[in-house]
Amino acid sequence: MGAMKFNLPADFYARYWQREPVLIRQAIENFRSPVSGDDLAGLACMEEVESRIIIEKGCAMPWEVRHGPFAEETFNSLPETHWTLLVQAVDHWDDEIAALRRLFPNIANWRLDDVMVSYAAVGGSVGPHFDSYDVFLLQGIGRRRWRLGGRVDSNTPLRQHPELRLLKSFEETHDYLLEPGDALYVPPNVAHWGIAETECVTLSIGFRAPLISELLEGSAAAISSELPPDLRYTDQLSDLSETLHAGEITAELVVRLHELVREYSTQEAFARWFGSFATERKYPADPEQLTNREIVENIQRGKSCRTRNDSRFAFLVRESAIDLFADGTRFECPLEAAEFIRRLCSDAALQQSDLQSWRDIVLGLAAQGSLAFN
């Protein structure tokens, strides 16, 4: 695709981000999808790829959902219209799709979920629905009409369906027809319904937002697992006063217990957990794991090296060191490695000097399968 620029409105983040939808005509000028419907069908036949086909009409029930992997013959038996193939995380498999992740320098890497790509026959749709995350809907091939509604939430009535969260009613507020290169930004909890006017390919760039319950449960479990197994609460003299009622939990005790929890649930401990949580792989993977000797030989031969498309990287600068997180693993690095780590987390190809200067970091990353040599 060459160099790409996402032509966002100048006030996009201040006015629209997580606030209201916006249509961006020619968000990427002269854009054409790097993958076709046939490419998606090929991916959907792979065991390790998550895919679905949604058929609106002509089946035992409306909006029938079929899950991959699919046999090639499946695509010959589908109706001529009103069906959609959706393939998750195409950025893991295609370098040009992965490049779309670099179009949002204002948004932290850990927020990006994946780039889902869909092919739709004429009339194809997944129905009126809403997402709990931000999404850019980038048109790659053909034309798709997007109908937008108002804001909804978990209390909004849904149709009875075993898998899809389809809205029971849909009141249209906007209607947009997207052509290749156009993009529609949809904030969380805004109802939307896309219908293919021609055969089309649409790229959905989704941004994840963890539930607060996930942060609480995950961090508490991780932090508590590091505490001494015999660490317990102990009474203070004020807890043993004869003037207290035996059934009373005093306000003083609640404050002290809460402070005790906060004492061990430190910001530093939370940060260590969050870095690992934020960089966990979307899907379990078994990448090629090289021995130290093979890694060193690749470095010495000058092979190109970069982060894997399905890996996640982030870093945290501390007072005396930098924590690099890769695929859920934490690497404590010296501050002098800051420039190298920043480029690493920007999906830039590693330079030969990087591989020589930060050999131990590279060895650790490559050994766990977070780097790929070409």
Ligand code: SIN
Contents of the next structure:
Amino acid sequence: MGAMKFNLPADFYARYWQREPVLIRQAIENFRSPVSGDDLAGLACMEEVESRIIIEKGCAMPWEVRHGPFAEETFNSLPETHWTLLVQAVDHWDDEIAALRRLFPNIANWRLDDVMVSYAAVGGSVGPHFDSYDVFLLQGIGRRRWRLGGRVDSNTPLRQHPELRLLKSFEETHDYLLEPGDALYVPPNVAHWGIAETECVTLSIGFRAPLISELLEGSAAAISSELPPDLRYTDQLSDLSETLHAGEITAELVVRLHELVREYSTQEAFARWFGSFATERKYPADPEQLTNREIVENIQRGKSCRTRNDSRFAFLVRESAIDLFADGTRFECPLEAAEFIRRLCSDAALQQSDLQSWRDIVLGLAAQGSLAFN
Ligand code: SIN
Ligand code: CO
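Switch from the form predicted alone, shown above, to the form predicted together with succinic acid and output its structure.
Every chain and every other molecule in the complex is listed next, the one we just looked at coming first.
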């Protein structure tokens, strides 16, 4: 496909990102989806792949949802029109789709969720809805009409449906017809509805953002699991004053307790947890079990070695070390490893010399299935 570029308006991050939707004509010039409808159907028959078919009409119930993995015959029994097949995380399976993730250097890797790809028969759509995340809807094959509505939230009325969160009413504000290479950026909570004008393939490059409740819960659980099990609150003399009403929780006590919680919930401990959390795999691992000897041989034989498409990598520079996070595991590395780690986190292939210089890290990553050889 050559060097791809995603053309964003110059003021994209200042004006649109997380704020306003924007249509980007020829976001990728001469783009054509690397995967076809047939490729998607093939993926949707695989056990490890998460997929859905949404059929708007032509079945007993409108907006019927079926979940993969599918049998091949499923695809012969679908109506002519008005259905969509959606396949999650196609970037895990296809290098060219994975390359799309690198087109947004201004957005940290950990914010990326996946590239979902959909195939729609004529008239196919997943209905009027909103998502909680930012998404670039990149047209891959055929034409799709995107109707945009206003801003909505979890209080906006939905239609009765066991699974789909379809909006009860949809007030159109814009309407765009997208051709291959065009993209529509949709921020969280903006109503949208994409209807296939022809058979089409659409790629959704989706970003994720943690809930504050996830940050609180996750970090507190991780930090508390590292504390000595018998560390407990103790009274101070001031708690035992005679003037105290036995029913009162004093303001001073609250300050002291909250301080205590903060004392143990340090920024370093939070950062350690966050790096692991942010690089947890989307789906459980199925690592090739290689021995250290096989790993070394693979590299010495000149096999290309790089990060797996389904692995997540990030790093955090500290004063005296760098933490490399891969698939939820922290590797504490010396500052001298910075260049190697940056390369690793940009999905570049490892060099032979990396094995000599950073043997333990390479072996550790390979052993937990975060590297791929081919
Ligand atoms: C689709 O590809 O049909 C749906 C994508 C979306 O609206 O989020
Ligand atoms: Co959507």
